[in-house]
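Coming up is one lone chain in structure tokens, specifically the form predicted alone.
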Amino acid sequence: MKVAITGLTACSGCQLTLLNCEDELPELLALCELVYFPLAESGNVLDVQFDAAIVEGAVSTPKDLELLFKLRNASSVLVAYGTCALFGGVAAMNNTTSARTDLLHTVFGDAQKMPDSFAPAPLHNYVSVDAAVTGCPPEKQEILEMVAALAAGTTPPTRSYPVCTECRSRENLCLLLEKKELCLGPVVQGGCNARCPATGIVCEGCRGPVREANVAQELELLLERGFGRDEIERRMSRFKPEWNYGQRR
């Protein structure tokens, strides 16, 4: 199997997810020829038919664009890989806030010349998506379960429930009913394992919505328990800028 791995916009963090699966990585290694790799080595070739192409982060840049035009011509199956791959992610977060022109001079200042960009977004606006992984970063489980789907010639498969029902069955006190958090566990898809409820922190939504994800609901609950709309939908978006609110829009 043919792959190619790489980021457009993102911190790298889900590429180097992969690599740190050290103890696997010899078994990964058998399943995979890994042709285009750019952040782990050197003499890349990206001229070639992929079997696989699993790529991180959002589309910004015409040069992010370029490249993802360029995989998904030479791929039988490409793999949206993280948040940011699938919604945006952090980069998008302050899409609907924000002027672009705005947040480029605050991170740029007054250059003369600023970096040809446009708002952030995730893969599908662009390409066609075969399959999905997210997380940010990914869990090390799900990337194994990837990479042994891609190589059965199948996808890997998505989590249909919660983050709530595995915070549950660590038996945790509940953050949102119980201690009156702001917590985005029932609405966000789980896989985590509730890695951030079980240690006392609130869920802060960074897998994106589970499927089905009631969140009018969960709209509701919130501002019930007296959080403000803007601070609901400030938390919101932070790994996914737009949501469905339904009626409550």
The other form holds:
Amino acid sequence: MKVAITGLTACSGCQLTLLNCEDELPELLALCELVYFPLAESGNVLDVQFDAAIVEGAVSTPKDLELLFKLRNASSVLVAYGTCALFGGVAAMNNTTSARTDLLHTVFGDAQKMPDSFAPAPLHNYVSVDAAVTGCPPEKQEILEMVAALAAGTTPPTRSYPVCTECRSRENLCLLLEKKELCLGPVVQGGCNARCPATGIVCEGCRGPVREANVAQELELLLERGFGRDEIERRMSRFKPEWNYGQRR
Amino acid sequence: MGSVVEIAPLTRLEGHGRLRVYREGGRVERIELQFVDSPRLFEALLVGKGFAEVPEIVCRICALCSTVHKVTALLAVEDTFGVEVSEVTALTRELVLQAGMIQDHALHLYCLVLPDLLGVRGVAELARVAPELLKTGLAIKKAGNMILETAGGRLIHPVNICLGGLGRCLNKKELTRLRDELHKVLPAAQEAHRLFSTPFPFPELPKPDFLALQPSERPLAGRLCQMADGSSFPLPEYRQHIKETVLDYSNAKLSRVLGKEATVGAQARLHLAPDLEPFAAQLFSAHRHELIGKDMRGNNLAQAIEMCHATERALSLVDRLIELGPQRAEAPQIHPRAGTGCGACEAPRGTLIHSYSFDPQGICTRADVITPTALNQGALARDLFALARGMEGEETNRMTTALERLIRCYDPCISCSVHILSL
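Now that you have shown the form predicted alone, what about the form predicted in complex with the partner chain?
Starting with the chain above, the whole complex follows.
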């Protein structure tokens, strides 16, 4: 299958995770014809029809949009690859609290020519997205699933259970209830096998919201444990700017 | 008649960049190296965040260097609040930095540079024409990655290395597994220099002004910035000695160090701080004449030597950690206070500096990051111009191939560099 892999406003971590599948890489490469993959290939071509475009990163510049539209038009399947592509990610964390122009002024000063840039947003704000893989970065396993699914002419499976499900099954100490730490496990999508809580570190929410998250309950739990609303919102918005804090299903 | 040759996008490097060569008749008039990654504005995003959040957020500047960004940010925050860490923590941090060096150099050399040497497009074609070489490179990379995954808790954006300590200590079984893996790839790391000592068929380039951190008791982290001409300055004074200008064609600022366009990275380190493990030291002395006093064309060879050094060094660190045994030191309570601190590490691509200011509650009021690629930008542009001039009259294709190859010598990381700070 003809594949395009690229990044918009991002850190290249999702693309790098693909290259980090060292054992499986030769097999993955055999499944794909990498027609456009500037991170690891020269001689890239954009003006062809792709079977799949795998796109990491948020959209925050006219250039991002231009590339995204080109890929959408040229690809049968478009995959939002990673948390930034899916939710906006770290680049979007201040979308609800600061104006983009203020952020630009903080960084570039007043007298300078400003780069063309707007508030970072996920891919689905601009184009239709056929499949998604979450994570900052995604797990290797999820990437293998994605490429295998695309090669088989289908889309990768989605998960709809929170980090807590995997954390409990690993029998980790509950950092939220037993250590009263600011853990976002209950409202964040699983699939990472509770990677961070298993090392004794709270879930920082890098995989974005799980479907049917009980956000109101999480907020209440954290407020009861003495965390300030500001701190909680700051933490929740690290990878996704907007949460519905009244949501309770 | 003027003409412009454009290479866009630059490939087999991290981030989005392009190069324009402006010609007048046969003459190369000027070049523009453009780092066009979307501005990610980390320095602005960090303002208003709590001190504990800063390292977790800022490591997302870049995936390839997320480990070294995290460690440097931890050092800067700890410097602000006067936090000391235990020996196990310090050793584990150095271990992940060395692992970052192994995996990053292996990725760069075997996946991004090797295609140039074999005349192929990239990693997919490599898998067909040189599967064994690619496998060797991937095996070395995997050993580095295994350390990052085990000691860092995650390969990219590591979580286990945190303020004042570690999420958890590594146990003996894990450390033994890492030791076995490192032993397995050591011979390949020791042989890598053979591939990358191939001389570059380019004209000679201007002599670089190398800059690296003077190693302290913790290799790869330091508090003194040293230039090859002997001049130096203490890290906390870096703002007085590193001057930055905004370029209207690039989203990364141009840095000058002590008035010079400094060059950082593997070759700079070998010029300034060659405290190498035994086998790497032998390699270095065998290749000395190709490296010392030479231009950046030797940087990939220098990376191969460093990759060997990092493998040997990681083995010693693992051995020392096994000897010490898991010591679960309670992470110190951190009491925020108003202040400013800084930290610096040698990232795979060169010197990386972080500095933060906090208010009395520990909320970040100012963030400043100077990355190796931002430091290298001026020297890279200068070398590209010299190379383009030196190849006037050559076929355009030959010239652009050479220019791209020179860019890869610098191993630029554009995402990292496009994080400009307030003026």
